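Presented below, as structure tokens, is a lone chain in the form predicted on its own.
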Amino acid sequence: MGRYVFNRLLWMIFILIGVAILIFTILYLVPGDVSTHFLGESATIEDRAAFNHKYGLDQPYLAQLGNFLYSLFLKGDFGTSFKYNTPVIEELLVRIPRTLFLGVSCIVVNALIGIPLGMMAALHQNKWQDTLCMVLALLFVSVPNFWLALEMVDLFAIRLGWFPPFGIDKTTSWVMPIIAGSMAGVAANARQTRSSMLEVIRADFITTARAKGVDEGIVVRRHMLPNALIPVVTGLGVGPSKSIAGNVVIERIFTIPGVGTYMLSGIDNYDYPIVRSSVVILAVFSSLVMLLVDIVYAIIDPRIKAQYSGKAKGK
């Protein structure tokens, strides 16, 4: 098991390095002069040169990339904001918990609603329960989360006054962002759970268990669900990456001061250190979730654990 986790950690390091190189290259190729944006058109050549030299923007691509990777991964330095002239890491440390709370809450809602919906649809295949669940799943997956967020603000905040329209001053402020960020994941998990359960229902060992007179609830909990969980866990693992991408917009709509809002402000202001650091932090979050999914794989499927245990014994 330790070897399995170690291999996944190595892959996570390579993924983060690749993400850092990619986002740095994309921003490096963006047309325009950053110094002109911050100093204005009236700035002198000397002022622009001083600005570029201060932040290392006058160096060649490889030199800038090397300094960025060295500072990020070896020194833990996320850079200094062009606009605010403050360390980016200080602002990120304040915002990361909010983004994590929103993302984890969406994952929990996805699992608590999506999996039971899929199970109910599979256990009542071709009945009204199945049709209702799949119609709801199709509706949830078809509605863009930003449109749903805007409609919720209009209905529940402005017209009915049930929830605050923006900010995180109250506990109820999180209700609409979590719902808006969860609906697509609920639909995906419901459909995946239904498909996996239908494959397991037709398996010979399920028929045998029922023939032996095992209670239907035990058949579902101990035989069907554990064997259908791996594809579902995959969906739950991929879901956070999609949630993060969508939650960037959700944070902007509900004015949540998280990493997504910080990154969008960096994009608006050509503040490259903010954008690069935010993307890397979001990649870390996604990589950690996928690592957790891999560990759950090994727990659910003994074949994965046995594979790495066998390699260790062979050596």
Contents of the next structure:
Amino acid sequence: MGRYVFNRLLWMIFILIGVAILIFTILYLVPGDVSTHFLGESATIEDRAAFNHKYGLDQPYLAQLGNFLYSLFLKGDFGTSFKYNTPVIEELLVRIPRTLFLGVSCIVVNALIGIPLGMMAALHQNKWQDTLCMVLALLFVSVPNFWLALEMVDLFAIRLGWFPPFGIDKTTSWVMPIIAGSMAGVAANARQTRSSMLEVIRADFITTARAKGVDEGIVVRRHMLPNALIPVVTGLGVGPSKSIAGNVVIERIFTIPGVGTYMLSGIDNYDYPIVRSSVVILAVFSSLVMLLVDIVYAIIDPRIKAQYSGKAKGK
Amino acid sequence: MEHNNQTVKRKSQFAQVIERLLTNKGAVVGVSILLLIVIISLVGPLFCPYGYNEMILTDKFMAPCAKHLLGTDAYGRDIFTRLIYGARYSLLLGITGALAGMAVGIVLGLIDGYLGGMFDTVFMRFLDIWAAIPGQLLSIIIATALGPGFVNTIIALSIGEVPLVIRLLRGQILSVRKEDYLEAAHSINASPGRIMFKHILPNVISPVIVNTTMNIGAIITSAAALSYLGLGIKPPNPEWGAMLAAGKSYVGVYNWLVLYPGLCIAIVVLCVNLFGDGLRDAIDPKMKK
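Taking the form predicted on its own as the starting point, write out the structure of the form predicted in complex with the partner chain.
Following is the full complex, with the preceding chain placed first.
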């Protein structure tokens, strides 16, 4: 197990270097001169040259890339913002916890609401509970979360005044962003739980358990759930990376000063060091969450665990 | 099975899917509403008394009324008219975005599955990197790099889809690789292109089609989100997401500016999803139980 985690972590580093190269290259190819944007059309050629020289923009692509990778991965230097002239890392460190908090809360809500919904649907297959849950799930996937966010601001913040419409000043500020951010995930989890529950519900071991006279509650909790939840955990693996990184629009709507809004401000201001670093950070989180999910998956599924602990036994 | 039955059965495969699809109430409702929306978006402009960009400055911020069915925006433009024109953007972006992603994914996936070996190993590692950037984030970055515009938005939207299609296809191809009909095709010296597109593709395509259909809804939402952020279709074009962005400052005051465009997105996405779910059940009836 330890070796598995180690290998995955090692591989993750390569992936992140790849991500950094990819993002750097995409942003490098953006047409237009960055200095024009910051210094204005009227800036003299000398001023522009000085600006480009200061940030190393006058160097060839490979030199810039090398420089970027070297300072990012070996020195932990995320670069300096063109606009604010401050190190990006300082701002990121303040913002990361907020984005993480939002993302992790969404994951928790996804699981806490989605899984019971799916279970209820499966246990009452083809009855009204099933229909209700699946209609809810369909609505949740279909309604765009940023529109829901705006409507929630309209109703709960402005008309009813229950929650602040933006910012993170109060604890209640987080309620609406978390609801908006977790809708799609709730739906996905409910659907996945339902279909994997339905797969085990008619399994022979369930019939056996019932035939032995095991209490129905125990059948559901001890016999069905652990088997049904394995694919749900895999599904959770796709959800979190979306939750951590996909809340960019939600962050903007509620003006949560997280990594997402930072990235968007970088985009608006042509401040590419900010964009690059934010994307790399978000990719780190989503990779870490995926890894975490894979580890949990390996722990709860004995078949996977056997593959890694008993090396090359069967294969 | 008797020989003469076989041609009959093969003919009806597609018909069977359609037949099953037609028995699915949700899918039928979804498709009907979508068709209605398509017709309205094509024919509607003929009947609209206003242009989508026609500013009537005396009618600013009018609430929904007889003159302006769904009200007007900050420039006195008729929301209803703009929504009708906007339907084209959402539907076209969603469908072409999904198809473009599918097409690129199919070509790359087939090449990868056909070549296998070293190419596959390297390509899969590259794909890991590609997929490590969450789709929406990648779309935002690509849209930033390419700038706003219709074609650019399609590219940005489809790029996140590609790794998924490739993975799906690769798994399918691996499962048919050793099939006799491929060996037969090789033995009669069929060209790689012919083998890939004529022999492998028809046998592996259905999960990809299902997946693509089910993704159209998500792509429409992402398109609206990109436009909302100002990276997709730019105002004054009446894209629904862009309309949301324009109306967001008036939330709580002139709420029709946000309510109706969002409702339109939700309805279209809902219908597409209903159709997608129906299609999945029709193509793969096992999954329904």
